[in-house]
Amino acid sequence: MLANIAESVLATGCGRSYGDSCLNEGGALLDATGLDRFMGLDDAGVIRCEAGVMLGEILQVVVPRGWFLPVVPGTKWVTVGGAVANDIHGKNHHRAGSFGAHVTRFELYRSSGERLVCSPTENRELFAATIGGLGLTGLILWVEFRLQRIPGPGVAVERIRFANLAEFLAIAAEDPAHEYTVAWVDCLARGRSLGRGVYFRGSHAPLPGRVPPPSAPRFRIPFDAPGRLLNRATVSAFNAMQYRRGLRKRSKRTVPHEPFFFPLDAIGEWNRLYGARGFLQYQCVVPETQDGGVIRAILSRVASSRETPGLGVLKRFGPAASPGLLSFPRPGLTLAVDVAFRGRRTLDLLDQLDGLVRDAGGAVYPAKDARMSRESFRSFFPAWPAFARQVDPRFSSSFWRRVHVG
């Protein structure tokens, strides 16, 4: 299959990774979206499908039957192979862990021509390296994993406004009572309002009427916005409006699952709002302290910089350990911030944040990275030597060549 390809190769799916882990400059990309067959679903909720099936396609099939994916990211346009390769996490990590924790087995095609079934008991080293392994161990052909039972296609959501990071931490202490939790955070707030935002928590619930069909984007951004449309003044005004939206500090309602889990899917090509130069997303996880010290320092550094932070998302990761050697989730607080790219000064800020994360014993998410150093990568992922031994010699990526020297 790979004998006639001279360059290095890398499988690609929907291309939703924000950095260069799904790019292979100078090499070949294998389009895995043609691997799109459903292969089985049993009464216990164990599903098997080829690696190119998208999460949204699975939900379309299983939600009317009373099932749901064990973990979903912020978009439904992700392939199952990508979910495994990035060991995706979601709003329920505090309860369910990462996607890899629900994978029972998969088949891996190696450049040697071998087709290996991997599981916690078969080819265990490759199983651990492939989950969160960024597609570097070979081509995932199919995946088998466990679904979860749900009472209906809705989500009962509670919205809570919080005034600062201390209030966020107090609310987050109640996470175990809720299936899903996440917070929008105003990354420009400072002083006593540092870390203010809106907390969302929810659980699966019945929804009267028929199951809503999958939704297409309600509208698309037709062109790249002017480079200075998103500046600190416009983002600050938007954040103030978002924070003050609604008269009550707390409100509850039941909504279809899509707008709760995938709000940005409603806007096609939303990244164009950042202009032609685009943006970088910085997502880190750091150990939690009583006052949220490292997250407090990161938010303060971002707010006092000259950069323009857009969307900010803050949540707590639970104690569940992932089976993957390079998996990003670990116990602590995780913060994701979109930052409009302004060249060297943006990179300098993110390098400063790397230092704070590194000193705290945390990590930065490879699936959303385009600039971490080799030294930072090795600090964030101390199991990298064991992982490197399982990398297929024909598979590579722009990310891997940046952070690893064989």
Contents of the next structure:
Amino acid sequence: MLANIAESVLATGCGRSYGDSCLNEGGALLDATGLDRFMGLDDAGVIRCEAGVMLGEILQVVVPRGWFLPVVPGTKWVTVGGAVANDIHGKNHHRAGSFGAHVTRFELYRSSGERLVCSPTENRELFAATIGGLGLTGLILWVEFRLQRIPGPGVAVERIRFANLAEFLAIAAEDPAHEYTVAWVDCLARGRSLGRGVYFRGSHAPLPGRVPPPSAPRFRIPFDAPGRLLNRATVSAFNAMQYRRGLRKRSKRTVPHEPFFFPLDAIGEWNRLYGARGFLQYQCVVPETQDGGVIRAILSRVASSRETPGLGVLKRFGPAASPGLLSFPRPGLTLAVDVAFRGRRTLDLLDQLDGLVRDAGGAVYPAKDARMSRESFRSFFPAWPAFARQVDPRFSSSFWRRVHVG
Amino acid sequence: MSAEAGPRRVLIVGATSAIATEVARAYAERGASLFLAGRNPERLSNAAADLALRGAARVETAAFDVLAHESHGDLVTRAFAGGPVDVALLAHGALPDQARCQQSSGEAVDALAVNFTATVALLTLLANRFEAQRRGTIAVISSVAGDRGRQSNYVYGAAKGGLSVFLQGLRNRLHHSGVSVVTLKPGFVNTPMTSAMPKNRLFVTPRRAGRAIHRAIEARRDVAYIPWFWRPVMALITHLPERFFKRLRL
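What I would like now is the form predicted in complex with the partner chain, since the data block earlier showed the form predicted on its own; can you produce it?
Next comes the full complex, and the chain you just saw is listed first.
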């Protein structure tokens, strides 16, 4: 199959990774979205489908049958192959771990022409390398994984405002009682308000009334916004509004699962709000200290910089070990933030954050990265030598060449 | 539309083609009962598993070669064994290499055999069944290529053009029995059939083509361009005077 392609290849799905891990400059991309068939679902909730099936399509099929994906990311526009290759995590990491923890088997096509079924007991090294392996170990043909039972298509959500990082940590201590938890954080708040935001936590619940059909985006951003639409003043005003929305400090209600899990999917091409130069996303995880020390330092560095951080998301990861050699999730606090790209000075800020994360023994998420150095990569992913041995000789990506080859 | 209760019963020939797969999914999501005919048994059973999970009330398959005319009767009998068929979609076809057709009369005749003759043979049997049950829809994938002959693919175009004319006549005949005949004319669709062609902005995904076909069938359109923008494009192309058109390199 790969014989008549001269360059290196990389499978691509929805292309929703933020950086260059889903690009292969100068090489070829294999569009895996044609691998879009369901293969089977048994009574125990073990589902098998080809790698190009979208998570949104799976939900459409399994939710009416009383099942749900074991882990969902912030968008339903992700293929199963991409979910494995990035060992994605979600708002239930503290209870469920990463997506890879629910994968029972998959089949990998290697450039040698071999088709290998990999599981925790067969081809174990390739199994561990492919989960979180950024598509570098070969083409994933199909994936088999375990679904979870749900009582209905709704989510009972609680919204709690927190005034600073200390309050966040106090609420996070209650995480084990909730299936899903995540917090929006105001990355421009400083001083006593540093780390203020809104906590969302919820659990699957029956939804009274008719189940709403899966939604297409309600509207899309039709063109690139002027580059300065999002600046520190407009984001600060938006954040203040977001923080004060609703008069009460706490509120509870049951909503359909889509707006809870995929709020941004309601706005097509939201990335255009950042203008033609776009933004960089930065997501790190750092081991937790008593007062959230490193996250406090990172938030403070972002807030006091000249950069424009947009959406910030904060969550405490659970203790579950991730199955992949290059898996990102690990115990600690994770912060994700969009930063409008303003050239060198934006990169400088993120390099400084990398330094803080390295010193703390944390990691930055490759799926969202476009600029981490090779030294940082090796520090974040100490298993890289074992991983590199499993990389398929014909597969490569722009990310991989940046952090490893040459 | 079928007045009886129970799922819509849909027969699809050439069911594992990329476009037919998407039409089948649109029907599966609405709980239809599907009868899939195609050449490759393994691909048929893969499609059946996919469609069952996507919501099809029932999926039957039949491995079948449309070129084997003697097997058509058996297929039609099986498809109608469970009762009236609401929709029959003929989606089989092959895109021949025009240059090879010009070098070999065998190639040219083969292209007509799969895209025209076999379809006519099958439609002859299907038409009588639909006429007898006095309801339902026969939908056939023709092509914009059949609207006007062009030097780059006129053998395929001739087969599809002949098919479109056949369907006009059949529509006229079956109208009086309450049976609809839908001529589907896709333009460029990004499928294995067009994998050798360089892609441009006129190409659409099989999903978009399949959903448009499903809508056209359910609306019982007479002639549907897939997607819609081919209708004005082909109106223009078919109205160019021949003495001018023949000078173009299309």
